[in-house]
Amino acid sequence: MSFTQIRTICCIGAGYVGGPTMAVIADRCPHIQVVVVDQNKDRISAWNNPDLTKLPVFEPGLDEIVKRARGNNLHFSCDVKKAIQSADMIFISVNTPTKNKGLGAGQASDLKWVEACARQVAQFSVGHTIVVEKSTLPVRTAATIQAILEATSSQEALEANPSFSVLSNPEFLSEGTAINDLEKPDRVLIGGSDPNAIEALVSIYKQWVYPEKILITNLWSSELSKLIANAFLAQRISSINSTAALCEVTGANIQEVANAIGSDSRIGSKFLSSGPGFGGSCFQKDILNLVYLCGHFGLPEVANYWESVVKINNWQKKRIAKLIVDKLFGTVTGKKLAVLGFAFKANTNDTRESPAIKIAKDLLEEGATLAIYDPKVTKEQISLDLTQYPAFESKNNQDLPTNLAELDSNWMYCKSIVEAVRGADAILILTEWNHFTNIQWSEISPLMRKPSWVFDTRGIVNPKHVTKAGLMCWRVGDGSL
């Protein structure tokens, strides 16, 4: 068949990216079967559930497009080998975590689930298939695919007479707005080398995508610009955020200072709001494996530059929970701090490398009590992220220990924020929630412990509203207060 008539599609992965990216396709190229698979039942459970509101993956826009192209052309199933023998084109959308042992432990990417990946599509591919990488990769890694995928040796795999192009298709989503991203892309991009199996791709975001959005490199420069990508925006956050503490010092005004040059054409605006510190799956990810591949290539003084990235996104968090706990008289023992926000940013569930789990554990450490709400993060999730669960669970503090001092340094998940903030001394903000821009500080003030204390870590209040209402106030990067 002609590779630009893919009739269809299996996505290995069902996250963050694999879920949203193969609905979208599956809406936009009905003429296309799309099977997204994983070995998590649970996940892909998630993903097939009726109610809407209980996906996996929270998204504005996602569930609308589920509930348009599921059971018609887009499914979720466990049944890897069935969809891999069925499929013209595989996308290959698994976790590369950081190595935690071994060679280029804490930097360098583990790749085995991508390679377990490759050794399923060559044990149960049939005939020509183009395997697409949408994982994040250490550059060359498609070069190891390719590898797996020739030595196939299972008698079953050899009868099936495949062949394989393998491409390369880095994922350029920013949780939150990951579905217009998708549908409105700045581009999209596609590194190979086989002429056809790139027609082919370029057939199903032509569907949708200005075809001059749509660049055609070689393998490397596909898979290297990702990382190089997510490294330039993480580099915006550290240099704001670095700025944002010089202002707090010298009496500026990080906002101020943000829109002064980001008012200048060659800088932009983008990426220059200060917070407590970047998250997610990939920048901190992708940056120290960006460290590890310059060292490997011998290349130091690139390493290092890029390293201190990460250590000033670290020295940020740490910098947040010192502070909290001076402000608070150098204790935070036995004191009730609420915290708003536990995703690592606004508009996703998602709380990998979120800068509130550091802040967290560290004052759970120096002995607070956090009462914690996000409105679409989940307690299991949170349990997880700190390691211990929760000593009990707010009901309008009904059931809130008197002597907190007594509970050796925990947690309750709140339902609400008024749950979160009765009776505390403090208030974390630390996810730009939109709902948090608009609290009534007149009426939140009554229900604390004076004295009371706001600290807004993502620059969202009016710290003038807060102060009326009685409570005191740090805002990051404003020196004025």
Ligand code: UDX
Contents of the next structure:
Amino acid sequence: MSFTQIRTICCIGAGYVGGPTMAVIADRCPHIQVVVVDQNKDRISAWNNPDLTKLPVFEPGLDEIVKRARGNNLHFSCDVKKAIQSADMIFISVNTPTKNKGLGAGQASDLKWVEACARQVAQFSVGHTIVVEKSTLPVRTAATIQAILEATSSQEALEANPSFSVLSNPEFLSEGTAINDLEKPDRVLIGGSDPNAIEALVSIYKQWVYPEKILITNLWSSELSKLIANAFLAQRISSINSTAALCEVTGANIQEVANAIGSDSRIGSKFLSSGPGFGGSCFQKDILNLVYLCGHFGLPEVANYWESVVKINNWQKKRIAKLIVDKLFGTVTGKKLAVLGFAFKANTNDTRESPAIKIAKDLLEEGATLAIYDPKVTKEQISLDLTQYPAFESKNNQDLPTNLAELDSNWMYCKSIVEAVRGADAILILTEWNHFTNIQWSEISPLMRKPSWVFDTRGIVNPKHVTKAGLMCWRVGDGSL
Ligand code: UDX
Ligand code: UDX
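So that was the form predicted on its own. Now I'd like the form predicted in complex with the ligand, please.
Expanding to the full complex; the earlier chain stays at the top.
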């Protein structure tokens, strides 16, 4: 039997992964109708907003693609049943957060949304359907999905004569460069055992990706590779951040060290920027999931090894908040601190697990008043981040502040750098937005209360320019300051 020619795709989950991925597939495959569905009506409305600046996800280049494809072969809808019924291929791209209660709380991924999707697919599918795992999942989840799909028993479902093939096709896109990552991927990974289903998915990617970049593996290798890729990337950041701390006490400079070690082609120069700790929806969640899996499979040493990557990351955030207090004469009570950047990295409006959240909470707890400016993050989002945290975090972390409502009243949202820094005792750069690299320190300095500090957690300012403007400077990993 030849492979299934895909004419219609349904993607469940219109988030940071599902939305941009489907937009690029639709753009590159005009012969395929792509429907992205989501249970969240507001999100779907935002994807359908005629004003392209109001899309729910900010990604450079995404608006142009949506403009080209939306209404032609790219559609956003809440009608999950209809989209599943007419789909030849279904991508599952829903969130898989860390479990906050029950078995594996604080580590294992919560698969309730993935399971719910599999049940919907089982209920509404018609004929043969290829189900593709896009969400990052623990190893062997495909077996669970397959079992749910095959266990369907409703009369309506049986009359539709469904059959299924499950593939794993993890996403490696990085926020802020998602469109480029999707259009020019280092590799596309497809795991599965059904050659027809694999060929069908390959035929989609082949529209714009060289065949030699499409890797085929078994299901479990594909699922595991995604977790391990993120664990390796996060491990590099914890390695460089731990080295930054060493640089600060020895007089070395982390940027020089990174350059020196990165010139070794075996190490490579990418992903060696020291910062306030990694954030984003994936790294911590995926490592904790890996730690849980290692424990589950009787490998406690391996679990401890990977857990230390997360521990160093938490330590880095705490270390930075503490050193800010120390430098400001041991107290920030009643002091105004300008926070520049709240997103977990530049070029995104995403704040999930942003190091800014933890650092801001620690400083609020110390009594500081924060004036927060980020070019893309909304006031509502910051307020949500400062007043909520996952239940598992509160269980595991004794250091968390207790009165979050009180903390929420001690910060203000600013619409510009100038508004944030006026009267401030210190500036904290927490996201590496371009705007912050180009700050004219001689213009900013007179607006601040002296003595005043610049704390650059991203290593993007020139300390000479800062000190020349009469400000004191701390830069991550810079032992010469
Ligand atoms: C998510 C996961 O975080 C990541 O691990 C995985 O690789 C891909 O999916 P992301 O797209 O960034 O990444 O998540 P998010 O922006 O939260 O989007 C998920 C969407 O799924 C949400 O809009 C949510 O409303 C939707 N959803 C969730 C459904 O439509 N149905 C459900 O049953 C559950
Ligand atoms: C990551 C992976 O890169 C991607 O392949 C996967 O699919 C999802 O998770 P993302 O979280 O979007 O992507 O961004 P990434 O660029 O990896 O950055 C993650 C965090 O690490 C950010 O907080 C970033 O600021 C930080 N980081 C990254 C550093 O601190 N230093 C670096 O050198 C690189």
